[in-house]
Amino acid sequence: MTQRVAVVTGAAGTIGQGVIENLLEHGRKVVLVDRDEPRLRAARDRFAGQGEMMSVAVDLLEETAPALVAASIEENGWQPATIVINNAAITVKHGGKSHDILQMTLDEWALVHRINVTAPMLMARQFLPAMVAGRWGRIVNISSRAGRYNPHQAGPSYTTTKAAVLGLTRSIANDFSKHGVTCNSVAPGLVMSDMTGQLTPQLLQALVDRTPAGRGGSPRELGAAIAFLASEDAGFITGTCLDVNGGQSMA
């Protein structure tokens, strides 16, 4: 694989680290982006010696965050990123449980949209010009099974944003694939992560019971799917969504 520069948002999280592991194995230079600086350092330390990395602690709520990431890459002497993995996302649980729009606050709705939809759009917009100029780029947006099928455990703000990510993916793919830039999404099902830690034990077990594989997915398994879509071999795949859910939902 070519030693391209890849940006991974939400890098300190469980799935983010699965992505980093796979990208490093593919020989990429990886830019770890997260707002939690201590956890970001811990993630970087975990993969020390496995490849070239740099980290940027920024809050994706800030509109200037993508520009700060790009400036940090330039200051480090690396080429502009041509791989962007929009993994950062948040959800809001009420007492560890899902809820409906009558229980949801407008502040919650706005916050989840800002991180889950607007931030990926801004990150893509920051790095698309360099991808188009070089006629090669890969954008992978992380959606969710909740954005494609019956949401079950997900609240309305999370479900809506993860469906919107699919529309954003198709829009970018439609407009930029002719320039050698693909844009795809991955829809994880149950993954044992920090986010699933917000679920009640009963709800978590119910999700396992509804999964034909009989377990949740691992971060490495998700990372492998994402790294493939970010690879040279995936150049004729664009505008699609890859379900990685252990058969929990089947299309």
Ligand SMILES: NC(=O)c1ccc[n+]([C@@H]2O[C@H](COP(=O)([O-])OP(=O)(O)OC[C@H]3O[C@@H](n4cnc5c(N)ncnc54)[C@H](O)[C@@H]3O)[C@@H](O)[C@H]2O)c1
Second form
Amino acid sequence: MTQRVAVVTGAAGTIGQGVIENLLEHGRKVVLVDRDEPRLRAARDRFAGQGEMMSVAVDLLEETAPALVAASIEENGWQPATIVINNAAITVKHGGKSHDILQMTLDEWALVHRINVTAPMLMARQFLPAMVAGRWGRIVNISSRAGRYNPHQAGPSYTTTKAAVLGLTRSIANDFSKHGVTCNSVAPGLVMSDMTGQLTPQLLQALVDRTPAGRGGSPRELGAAIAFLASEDAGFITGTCLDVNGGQSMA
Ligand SMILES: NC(=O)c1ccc[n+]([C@@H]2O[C@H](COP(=O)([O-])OP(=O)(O)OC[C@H]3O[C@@H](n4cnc5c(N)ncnc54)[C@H](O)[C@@H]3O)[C@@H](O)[C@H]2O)c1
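Now that you have shown the form predicted on its own, what about the form predicted in complex with the named molecule?
Now the complete complex, all chains and molecules, led by this one.
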């Protein structure tokens, strides 16, 4: 059987590493996508020998980025990707805290929406035709606990985009599941990363204190949930959101 090709955005980041690790273990050929070229190289080195990988350094702010990723995959002689993990995202903090909507600039609002919502939509749009043609596809969009429950310190731009990711997920699932393409989201709770490193130590401690598991999650724990939703076995799961948050919020 041909190994399926999986695109992972934000692959150079913390959770991205856990996603790469788990997808390689599932036997996927993994396309590492990120704008941070040195960390992209470091990620490839870290997993060298564990499976087939290629990397594409692009800024997802560029509308042409998904086409560039697809062209690089073709140049590499791989089949078109039938798994897309939309993991790249940003948050904007000021002295470790979020601005409320009175303080926040429209530029921040637009930038965060561009990367956290528009880029995943464009990436899905790039690879959906091949998934539909092959009657098999998996799209996993990374949301956030803050997009589903009380946002606490997450701030309006980040919170709103992470809620929008849930709507995008359900919309794609509604339209494409009949073609064998599932679309789901994962809502991580606290995972220590560059993103959470922008918070003050006090805010970070408050997040741990609110988590029944008493700790943050590991990239591997997040990657395992994401790789499951991208697996053959998850074919009847679509349009849903999987909370991976140590019990910080429950429904
Ligand atoms: N860490 C947490 O506690 C947490 C909690 C909830 C949700 N999440 C979500 O998990 C995902 C991964 O977060 P993380 O903690 O690993 O963050 P991270 O900052 O470690 O990684 C994010 C990666 O995305 C890349 N990226 C950002 N903007 C980009 C762009 N325009 N073009 C290309 N690459 C770009 C960055 O270079 C970085 O490597 C995000 O969607 C985030 O919102 C994280």
